[in-house]
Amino acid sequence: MPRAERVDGTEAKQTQDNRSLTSKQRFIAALTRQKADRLPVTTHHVMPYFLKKYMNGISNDEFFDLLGLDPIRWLSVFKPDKSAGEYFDPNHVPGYLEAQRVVSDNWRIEHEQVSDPRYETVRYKFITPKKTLTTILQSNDHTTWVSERLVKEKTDIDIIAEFATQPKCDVEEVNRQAAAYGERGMLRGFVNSFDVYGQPGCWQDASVLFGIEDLIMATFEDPEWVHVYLKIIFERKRTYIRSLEGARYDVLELGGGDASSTVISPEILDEFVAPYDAPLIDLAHSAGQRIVYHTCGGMMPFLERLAAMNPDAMETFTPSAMGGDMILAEAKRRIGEKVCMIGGFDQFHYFKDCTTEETRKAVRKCFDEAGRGGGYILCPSDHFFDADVELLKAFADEARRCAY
């Protein structure tokens, strides 16, 4: 399906000449495959732990001025459908990166603290008219995690499909948020995932219901039951896509890490996730919206199935030093042409225990493999936790000075 145009109007034009791009300008022209005026430099999501830390607690804002990366705003703005008997959860307050929860009589859901020595413990419950689900997250000052799974048995699903709530995009307030940021940077939202604690694909938000190795097992013992399964939560996303048209974002995300190769296989892709994240790229495409696609972990036995599916960026091109498995001189032959690419750097490596000279030939190497020719964003392979301030700042430094 061909992209629809850009419902601002705003398709980066080939740069002839060496004038200086806006932020904005300069992604806009890698994600449509074009040269900028320098390489486009920035972070994946810039962790609060990281923040706090290192930077006393500053903003994202005041961390991509210091540095002099390419800033990006993450949005997540949700709106319920108040014909449909939702409203905003009025017990919820969004943590980080979180929109504010839909819910309705039928589909409520409250939290509990769970008493844990180790971790901060919270179940939360899902109340329905015919059956409670429960799951429970767990956090340290680093990040959170699933510790109980919400689909426990198989017809759970049944449960979701009755009476979970369909967010849409609240496209006011995701264009007045684009208007006041206007050129400092790239607007970056999600695929709506699911309550608490989801993902944007498919695939990855019934992983992150189900578990993964019982969802790898479910795809031999019952696909039949999984396919019932993705085409619930495909739904819930499709109806959020459909909303998103006249919303001014710049790219939205979708996909997810267990859909990699080192988690499945080429068969799983095809049968249990491209045919449900491809029609959501096409959709998308025709709401006027860019997707990237977000595949943490092994890429490289999948590059041209995932760039078949169409979306207009790839990420993150995980390095084999930090457990992935990319080349990215490769990845930049098989698929450049057709995607632009985002990732590629080791900041495992790159940005602690090394010198500022060791981080700018890292840079120069990943300018060198995927850089030329354009359609390329400089950017670490997912976010960092901890980090030497002054090898960040060589790192936005030296791509600065990667010029086109």
Contents of the next structure:
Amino acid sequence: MPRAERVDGTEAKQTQDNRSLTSKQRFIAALTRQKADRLPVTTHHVMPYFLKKYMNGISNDEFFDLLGLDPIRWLSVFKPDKSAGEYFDPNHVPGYLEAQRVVSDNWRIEHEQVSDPRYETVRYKFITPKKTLTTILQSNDHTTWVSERLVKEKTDIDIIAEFATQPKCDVEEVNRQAAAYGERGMLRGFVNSFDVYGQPGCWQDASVLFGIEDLIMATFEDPEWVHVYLKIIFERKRTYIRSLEGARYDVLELGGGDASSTVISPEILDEFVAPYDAPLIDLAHSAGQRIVYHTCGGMMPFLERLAAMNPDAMETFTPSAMGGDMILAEAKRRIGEKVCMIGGFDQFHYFKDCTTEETRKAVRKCFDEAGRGGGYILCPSDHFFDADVELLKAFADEARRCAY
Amino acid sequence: MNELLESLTRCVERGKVNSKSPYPPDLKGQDGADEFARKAIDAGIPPQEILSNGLIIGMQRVGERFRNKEIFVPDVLMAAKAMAAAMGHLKPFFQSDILKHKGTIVIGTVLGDLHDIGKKLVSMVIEGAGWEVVDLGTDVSPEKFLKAVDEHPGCVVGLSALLTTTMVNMESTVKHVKAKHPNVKVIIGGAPVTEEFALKIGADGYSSDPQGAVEFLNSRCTPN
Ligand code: B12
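Swap state to the form predicted together with the partner chain from the form predicted alone:
So here's everything in the complex, that chain up top.
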């Protein structure tokens, strides 16, 4: 599908002058598989735990500036459709990476603390005229996870289909923030996800709500149901993506780790992942958006399949030391002509307990293997929790020396 | 080899659970591991033979093909489900001591870590190799591991961790268990875990895949 003209014209004007680009231009050059002035270098999500523990609680923006990384700002803003009875959830204070939730009288979201001696535990209730669905999230210092899934019975998906709201993008707000952010860095969003602990990809969202293992088993035992379920999730995302027309995001995320080759098979990818996520990528392109497809586990057996879904970029190229299977040079050879590659850096071994020289060497290795010729953004392969700030500085500094 | 046992092996390999199971599509409507196990028992084949020459062979092939990257996690999950269906018929023989497990492994994902699939996969393949598996689930504290070891004298302990932030809890678990049971063998695994790390924290074994865990158990943890 042809890509719509981008509203900000970045496609056309970037890399006119390669001598010194802004961070935003540098990212755009890489995302469009061109050489920038030097290797763009950034991180995936900057975890609040890390900022609090190691950086005195500074903000995301301050983090990038202080370390000399190319900045990213994550942004997701919804707009309720008042004519459909939607409104912002008055009980919701958006947390890290969350948009203000959109609810309606038929899709109310309430939460309550559950007493648990070990973790902060919160039960969410989705109150609809027919049934109340519940899910439980738990948190520790590092992060949050689902401890009771939302879709407990197969018919629960009909409740989602009938009553869930259809959030759309608040394009004006995105563009206001894009203008304020200017050339500083990359404005990154994600395809709308389920209201609580949602994920961008159709398969990924479905697996978090139903449990990945049960979803895998259901593909064998009740594939028709899995398709109905994925279609419901797909429709909600389709509505959102259509509303992105004119929004000046630099890139939006789709996908998720449960589509990794360490979790599913090529057959499941072909039958249950690609048929839903690929059309969303086409649709995003026709709404003038770029997509990065995220798979934070194994990717090697799936590289061509994922690239065939036509995303602008793919991440996280996780090395085996972190739980993936990446051979960066081989990946570059196989798909580097087709997509921008983001990630590949082993943050487990080179953001902690090593010398700055080792970190620098690891940066050079990534550059040599994937950076030559452009179309590569150096980035840890997903988020990190603990890191030595001096090593992060060395990571950024060495990458800035990787000139084209 | 007996034809029934061959069919049983094939059903485990292909993840064919029972006649109602729609998977794999080319075997739709045909008997699965469930029916062949029943038939094998009815035909008077000794349970030990059904286990060793039917099920264990099937699961071993699955483990090897997974190690060689010929098949993926979902294929192993289905194979394990077929295996479990057949094992259901052998359960009474274990209870009446006609069949004996090679030993017991107490396995779990360590404290703070919710990743379940890898540990489950390892458990299933180990079970398929004739071991009793006591799966403590995820987010298991050192105290809970110790309690299970107390309850299963002579068992082996298996620890899984997928997060670099929870790998440290493997070390505390090993220490906690070995302080009271110095002879208990501990094997660890999980995506970020390495042999070197296993040595460092005093574990006895490491494997990057289920088949390696079976090899460790069969070679280092059986009485003979
Ligand atoms: C699925 C998944 C989840 C699911 C898990 C669902 C479930 N029911 O298990 C959910 C959504 C819960 C999840 C949550 C999180 N996850 Co997660 N997750 C994954 C993912 C995509 C797949 C893991 C998996 O199941 N792999 C398949 C199995 C078969 O592989 P395996 O576990 O490695 O097991 C094999 C071997 O390691 C070995 N093995 C495993 N255990 C044992 C034990 C023994 C004794 C032996 C011998 C061998 C052995 O045998 C297995 C078969 O070969 C990985 C990425 C990846 N690796 O693919 C990320 C990943 C593990 N997750 C990650 C993160 C960061 C998280 C979160 C912190 C995210 C967040 N919310 O901020 C939370 C943590 C929650 C918590 N407290 O645990 C990171 C970990 C980074 C790191 N190394 O620290 C990864 C690597 C993604 C990434 N690139 O960043 N996750």
